[in-house]
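Read the single chain below, which is given as structure tokens and is the form predicted alone.
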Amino acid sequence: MADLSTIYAGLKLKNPIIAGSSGLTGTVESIKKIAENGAGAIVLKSIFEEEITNEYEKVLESAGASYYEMEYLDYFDYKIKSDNINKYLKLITEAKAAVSIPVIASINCVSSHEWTYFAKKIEEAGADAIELNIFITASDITKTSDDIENMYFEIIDKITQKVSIPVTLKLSSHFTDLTNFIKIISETKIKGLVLFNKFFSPDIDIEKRKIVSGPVFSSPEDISKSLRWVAISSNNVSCSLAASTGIHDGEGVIKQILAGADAVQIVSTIYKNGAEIIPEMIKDLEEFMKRYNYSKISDFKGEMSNKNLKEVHLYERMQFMRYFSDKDIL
């Protein structure tokens, strides 16, 4: 039988599915079903840096202190009461205790202020690991590529500061330089990246002249930008990658895999097809290494990836007249 193992940011799973955060990684009772249909790891529902912060921002006030005076940290320790940030670490503590697959929290975060002291709450409450969800829009002119880069490497020593447990990095694909930014922050002390995060996408209802919400599930069709960067990246960072959206079926986790992802993390297909479509897709992983005689995830992993390709630019082309030039479709 196949081994379907993999190693992830230091932590070994089952097999390379992962449970992405989300609504439905936010109760025990949904992390148990997830669980039990086979998932290799979950990352529960993000609690969000302002949940953090504003809970700090009252603790403070109260106390009349200043937001950025440190000696204060202790003080937050055991003054915090806030709901959202206990009912998380419980979160934590209940879905350890309910699954016996790695449990990773996730703080979605847009600067590296004090809340990262959080971050030891989250070890101490038993999370296998920790992801931080991180976009920083560049949307502030005054601000420069480099500005909104240095960031995250802020939010990253605070964090791998505090706490012993795997620190992960889920990104986006909006950097001026992606493949020289991916292996640089990979050369951090994270253990894992993720590629890509998907956002919020806005659009407009014309009629009533408001913000609404674009498409909120992913579709096959979005896994191609995560199997592109997953394979021109693969070879060249020095931590764990994980393939995010569009990964919908077994097909792919194989195609991820593949291209040199060491696990994936899926969301919309749970979503859409229930928990159950976990078992289908390991299925489908061990029938395609049965059908190559691969006994384990290495004997595939970054197949097809950059490096062991002869023509390296398939990966890298952004037009369409190499393949289709000849076609009446376009």
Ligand SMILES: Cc1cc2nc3c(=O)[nH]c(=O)nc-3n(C[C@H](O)[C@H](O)[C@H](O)COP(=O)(O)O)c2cc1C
The other form holds:
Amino acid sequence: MADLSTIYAGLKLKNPIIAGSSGLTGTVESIKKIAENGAGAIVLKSIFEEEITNEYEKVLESAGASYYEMEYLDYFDYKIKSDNINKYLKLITEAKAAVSIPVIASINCVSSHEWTYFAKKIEEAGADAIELNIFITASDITKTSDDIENMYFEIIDKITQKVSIPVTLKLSSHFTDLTNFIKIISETKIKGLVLFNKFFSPDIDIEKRKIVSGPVFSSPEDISKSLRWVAISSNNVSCSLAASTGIHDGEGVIKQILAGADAVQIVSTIYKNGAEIIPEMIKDLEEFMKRYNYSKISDFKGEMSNKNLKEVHLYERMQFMRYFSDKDIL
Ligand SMILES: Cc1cc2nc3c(=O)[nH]c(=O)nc-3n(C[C@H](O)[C@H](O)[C@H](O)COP(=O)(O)O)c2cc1C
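Now show me the form predicted in complex with the ligand; what you just gave was the form predicted alone.
The next block holds the full complex; its first chain is the one shown before.
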């Protein structure tokens, strides 16, 4: 039997399939179902920075303290009752009690303000790691790309000072110099990078002249962006890599490991096919490994990354070539 285990962000996973952060990992019942179907780990639904700061602000106000005295909260914890923060900490504790796979907490954040105090609470509640989902929209004309990138470093610095569990970062692909940024951010104290997040995509209903949501779920074709950057980055990074977006089946998992991923995160496929898709993915992975005599993940991890290929330029090519338009594709 092939050994499917992998190390991601210092955590030993029994297989590389992680259920990514979403509503599906927001209740203990659903988390249990995902674990029973064989996932290697789960990332909890995110708590948002605003949820944390709003509630802390309320408590601090009633205590007569200022927003900038978060450490003060140690004395006022008892005042935080059935709020979002406590609900989130309870979710961590209950999820940890319910499943034996690693449970990774998730925080959506945009600043390194005092909310970072909360990271310690997450660790104390028993989370095995923290995934930061940072996205700073480059919409402020006064901010340079350096200013924006520095905010990532500040947040990582603050959080990693506060906790000793592994901290990982889920990134978008919207950076001026993506390859270099991925490399230098992997050299910080983070232990894992997730490439990439998928965002809400606005659309317009022309009849109602209203902004509506575009497709919420990814499709298997969406795999190519993360595949490209995992392949380009996997030999340049100093931390683990998890691929995310567009991984819908066993083939997607295999492709990402060939490109150099240590693990994959899946969400849309669980929404569409149920948690029962996980054992199917595992079976496909096992059969592939058997077919090509791979006994462990590292036997083929990165085989199709930029280090090992002569056609590495194919990952770097963005424009369609005449070659393609002459053939039957277009
Ligand atoms: C309904 C839904 C809810 C999500 N909620 C979160 C969330 O709370 N935090 C987060 O970091 N990502 C969230 N995501 C993004 C997913 O974790 C994942 O990065 C994205 O869906 C791409 O993976 P996929 O192609 O497997 O769906 C959500 C995605 C979906 C579809």
